[in-house]
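Form predicted alone, single chain, as structure tokens, below.
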Amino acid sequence: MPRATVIGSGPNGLAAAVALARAGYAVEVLEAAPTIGGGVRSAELTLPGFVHDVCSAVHPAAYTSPFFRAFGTGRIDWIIPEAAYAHPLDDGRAGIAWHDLERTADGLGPDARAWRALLRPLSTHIDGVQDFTGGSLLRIPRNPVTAVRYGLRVLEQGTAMAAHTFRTAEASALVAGVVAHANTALPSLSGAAAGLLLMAQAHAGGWAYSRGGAQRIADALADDLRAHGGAIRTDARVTDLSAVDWGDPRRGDLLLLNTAPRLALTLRDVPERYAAAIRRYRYGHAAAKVDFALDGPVPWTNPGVALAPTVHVGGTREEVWTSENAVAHGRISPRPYVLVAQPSVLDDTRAPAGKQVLWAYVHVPANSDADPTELIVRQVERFAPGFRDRILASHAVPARERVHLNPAEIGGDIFGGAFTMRQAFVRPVLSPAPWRTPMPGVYLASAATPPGPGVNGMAGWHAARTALADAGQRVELADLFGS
């Protein structure tokens, strides 16, 4: 039987390590924390009781992955909120995206028409947008019109366009707080190809994550892997693989890479052109993050922001821009764009009886050691007064700290290499199957290659696709998981 050889146990390595051990390989999986799931852990942060998730918390793009969906999404227990996300304003205004697109237009009022024209064709159209957008953008999508109408939008949102498509301050900034994940200056074309992608998702399966914690993504995912003769050894960090004996690959034996590509060059015998193309390889900006215990929900004035579990906290278009654009310079705005979190309003799991916990991040320089606390509560108490009053504990990680939590998040950039145009085509080079590397059984399984960032596991099911193809065993989700 072939060995398959994962480094990295995050949802891409994972993915790919359940795919070949249903394609019939002995797989071995090292993870170098004590527990598993990279990207998608949960851990007592602050106090006991208290789940908090320590990297991603919502998972869009899990629950609408062609991989999930093959895997099963009824392994999870996903909920999925009534309202997506919500972006508060001063004077207690707030803009709501709720799950059902024509009621996120209807509270629009002005914008209702313009809400529908922007994210109707898209949302209608998930799959057609997530198979554009799911894998290497060198090949020709199979749904064209989908992914023209993707584009044109792309274009409009992501140039000086942006500011002349809404007439209400809540339509603006409902778009400005989902294009502000992609952390990068805004405008910009991939900020909005990244939140177009996501506000779709909202209006189509919706903004899901997982009850208890993210940490059950990847339990269900290693359990699915045992059940197939996989194996899992934690505490194995692993920072030279030409130390790791992965088998040999005139057997047909694999070794995936569910890390930062540059681990690939501690290889022998890599070939100085791919070597060079892995070092230009550029990571971005940074993301520092602090979970916060609760003695209640937090305060906001506007009542439906409560609803959501994702918040957006920010301002209107225009602060989310300035702030957006000052970690571009180098520096973190006094009133920074704030990415928040609150599960436990629909997960009682989450916390005790009457508590609540909050994940909340600002975008930062990266290797920034700023301590972000202060910044963020300083944020969300302007539009939840009483906020500081109900918070029990707190745990910061600056940017600098967070890749001994996932040695993949280079500098803090948590996306596994900067989101930009130029790295949608080259995620790490240029090529139609990024995954292979041109050391015969090496491929890489991370969102540093293509669909890039987000839990959804197809990076790491492209990467075990691509060496089953490349073994001469052409096999698609159908045939692993049924139809």
Ligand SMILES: Cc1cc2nc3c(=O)[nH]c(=O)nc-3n(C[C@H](O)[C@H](O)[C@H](O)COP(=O)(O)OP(=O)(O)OC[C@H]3O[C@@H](n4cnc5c(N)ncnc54)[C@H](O)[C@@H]3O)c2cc1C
Given for the second form:
Amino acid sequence: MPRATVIGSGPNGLAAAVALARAGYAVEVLEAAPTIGGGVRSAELTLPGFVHDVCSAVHPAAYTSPFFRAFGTGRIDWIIPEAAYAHPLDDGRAGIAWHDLERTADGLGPDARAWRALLRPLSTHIDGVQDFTGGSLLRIPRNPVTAVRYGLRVLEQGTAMAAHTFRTAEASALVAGVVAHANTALPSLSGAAAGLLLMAQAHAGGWAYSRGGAQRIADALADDLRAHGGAIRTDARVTDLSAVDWGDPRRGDLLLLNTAPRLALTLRDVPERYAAAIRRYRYGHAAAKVDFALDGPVPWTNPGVALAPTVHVGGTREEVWTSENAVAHGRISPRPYVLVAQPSVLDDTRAPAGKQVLWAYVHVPANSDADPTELIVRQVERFAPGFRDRILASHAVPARERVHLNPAEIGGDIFGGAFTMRQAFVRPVLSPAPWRTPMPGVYLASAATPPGPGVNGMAGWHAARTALADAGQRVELADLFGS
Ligand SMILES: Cc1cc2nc3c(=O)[nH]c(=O)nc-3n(C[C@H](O)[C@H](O)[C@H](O)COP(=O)(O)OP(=O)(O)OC[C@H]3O[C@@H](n4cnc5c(N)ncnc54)[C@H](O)[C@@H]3O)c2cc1C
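Given the form predicted alone above, I would also like to look at the protein as it appears in the form predicted in complex with this ligand.
Now the full complex is given, and it begins with the chain already shown.
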């Protein structure tokens, strides 16, 4: 039986491992951390009984991803919130993006028509959008009409035109809050590309997340891997691949890297041209995160905000852009954009009765050692006076420390490489199949390959599929999981 060694147990590493184990490989996963999951880990970071997500918290991309759909959405207990995300404003107003597009549009008054025009064509053709964005962009889209519609909207929302799409502060802020996920200067085409996909997913599958925490996603994949003979070793950080016994590519053995691509350069005989391309690959700005244990729900001024597990805190579109542009210039805004998740509003397994968990991060320059706790508390207080008094405990991880949690988070970049327009195409090399390396049997299977960041398992699946095709096995998801 051929062997497959996967370095890293993030969602892409586990997706690749599951696919290869089901395709008949003897799979072993080597994970640096003491627990599995990479970006899908949960832990009691503050107090006993409070389950926090160490990295990702909300999983629209997983819920609608072709890989997870084939794996079986029923194997994870998904919560689909009625309110996907909310964006509070200073005077007690707020924009709410409901799962239901019509309800969202109706709530936006004079911007109802503009909201529908922006998002209905994308959410009703979400498969076409995801087909276009879910792999290498260097190929002809299967649904060119949808791809063009998406591209035109990216051009609008990724340039100064974005400031003129909506009349209300609510609608403008809703869009800015999602586009800002990309951690780039704004407006930006890459931010708009990521944001529009997320906004369309909100009205299609919904901004789902896993009951019990992100860890349940890793656990479901790991259970499947083990059921197909695979094994996972934790506390097994790899610093030199030339010292790893992963078999012999001439016998069909495989090595998949769910890590920063630069680990590949520790192999012997890496062609200089490839090594130079990997060295040119850039890491982006970073995130500084705080988890809170709360004595009760966040006292949002606008009650609608309390219904949404994801909240974009940071005021108007102009303020959000200013905050993101400060980071791009190496500074942290005193009133930063804060990405907040309050999963326990719909998941009572996350905290003791009557209590809540809150997950929040701000964007910061790479390698920043700033503790963002006070900045985040002040921003949330702005829209939820009394929040500070609800805090029982908090746990902060400055950007500089993130690499100790996950060696792939270089400088605190949580996306596996800057999400710029260039690196949407060159990820990490310019190729229609960048998962394949020039080293026989060696493949990249991480967010540093298309489709890039987000918990969707697709980079892992593409890497496994490419490796299987190179070995003469042409398989699709339905062959491995049944249709
Ligand atoms: C704070 C934070 C918040 C996020 N929020 C969201 C969100 O809400 N929704 C969303 O969809 N995405 C979110 N993301 C992004 C998402 O988590 C990542 O894009 C995704 O996890 C990437 O998956 P991956 O498998 O490629 O890599 P990772 O999840 O990064 O996993 C890589 C794994 O490889 C291991 N590893 C790395 N190097 C080595 C080595 N040398 N030896 C052995 N093991 C190694 C790491 O320890 C890790 O377990 C967030 C990320 C972070 C950090």
